[in-house]
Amino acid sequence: MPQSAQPNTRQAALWNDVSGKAWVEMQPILDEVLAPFERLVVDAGSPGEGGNVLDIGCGAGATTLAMARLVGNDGRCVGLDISQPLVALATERTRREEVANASFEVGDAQAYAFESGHFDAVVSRFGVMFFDDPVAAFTNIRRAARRGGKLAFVAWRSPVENDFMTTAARAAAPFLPPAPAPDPDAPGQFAFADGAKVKRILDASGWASIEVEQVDVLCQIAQDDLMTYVTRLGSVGAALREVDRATAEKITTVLPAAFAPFMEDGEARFNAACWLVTALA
């Protein structure tokens, strides 16, 4: 599948450098934290045994591999991601785990020259909130699906509903320059916080039978992994790569206390608020 013009250049730069490398290093932790969403997406998007499935923003490949096992040897699952480091890891996992009907490619779903009508289902686990032009992206993705093919993805709801994910940034804020107010329409983790907006995007992209379902999932992360998780990822991870040593020490010192309300029996437990979105091509 050749690729055409290159949108989303900022996202490509991030995910082929620091963000992609951090996710590669933290793949075991992230897969464990996000495992409940993998099951949601696979269950909602499965086309049945023998189906062909496209996984958008596949990352290190956990959802792709799970779906490939579900559709069986007569089916196929292709993972697509903008990050070369993550695709390399996903490809290595395919060999290591001996999943012969899964494969991975580097590319941007907004501009990828998909074979028309090829896939029975398109899925994504938090991989579709980063497009410069989401209507163009979902229009292109729809062309990749056969008529009546499934779409199923999860996306985060609002930051207010996901207080665990904003705790590190709030704790670090007194030690950092004031951050500009976030643009709700900019690509990013919470770009699909507004469920009505998501429905409008899919409707404008030609999808039908659109359902945007509120889902709350209890997640956990081991206490021993928590500080690695919050200091390597997100805005705080990015800030810690830029600030001086004294500032970094101040931030890392306050983080354990900030997460204390989430701690129970040696792990952080938190509610993850997301949308489960389904539609038909």
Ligand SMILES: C[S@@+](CC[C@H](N)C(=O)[O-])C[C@H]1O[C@@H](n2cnc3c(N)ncnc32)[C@H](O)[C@@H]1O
The other form holds:
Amino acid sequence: MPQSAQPNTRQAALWNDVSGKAWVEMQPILDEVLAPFERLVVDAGSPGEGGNVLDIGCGAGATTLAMARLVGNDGRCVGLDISQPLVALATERTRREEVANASFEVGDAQAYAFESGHFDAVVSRFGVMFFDDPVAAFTNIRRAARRGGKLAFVAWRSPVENDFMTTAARAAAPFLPPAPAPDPDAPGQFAFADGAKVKRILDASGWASIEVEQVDVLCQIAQDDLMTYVTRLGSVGAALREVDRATAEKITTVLPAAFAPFMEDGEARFNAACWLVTALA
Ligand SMILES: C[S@@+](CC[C@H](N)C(=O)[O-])C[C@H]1O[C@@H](n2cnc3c(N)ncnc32)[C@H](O)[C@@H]1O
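To complete the pair, please output the form predicted in complex with the named molecule; the form predicted on its own was given just before.
Entire complex below, previous chain first.
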């Protein structure tokens, strides 16, 4: 991937504009859907009470706050995110929830000038698949951890294994211009779909004791929230912001039927096919 002097300009633009604003708007729904992963990451990455933790791509801060509570008042969790609107929400939330040992910074984890060896653990819930140069990013992140410090993050496996995540795009495809075949190495939701590649990236970045474990998690989203979710986020959310009204109407009409196979007792239930990745600095 060609590098500009400043990395991740495209992702920075997205997360400071449409994607970031959509995640701000959807924060309560997203945190509910992704709650099982918060537990997974916090448990796998916890350095114990009093630990000092970094949360990469922290978004609106759910995992940062959960980790701050776990490490207690003698510890700290710092959330870092490239998105100014999401960090503003996370900061506001932290004040509201009175979690004194959590704080947030706006910055690009690939280039951020971390204090060397500062953190006992580094965690992320779906926040590390967006780097232009993942080896440069994970090398920089490793330097932020003390020797032997923990890394724990979750990332999505392939689109084929995550059919819920691709249902909206498949349903909308007949109404949209043909999309180019996705580049599996481009930054984005499925950039870490290949577990062997994730292992190679961490190895090349100097991490040790790398484990890439397959995890399948049952997630739920209330029927009322589902259409908000699929029409605001992802490629269909982006397409709906661009197309004319008639096309938008055709797409929103077919979406409920496309999700019918997932519906049960007033909610959509789906398997989230992910990797739980752990390593030591
Ligand atoms: C899928 S969201 C996950 C947010 C949050 N971890 C959660 O689970 O709610 C990905 C996050 O990664 C952030 N991000 C993307 N590229 C980044 C980078 N280079 N450095 C720091 N954060 C980044 C985005 O702004 C976004 O908040």
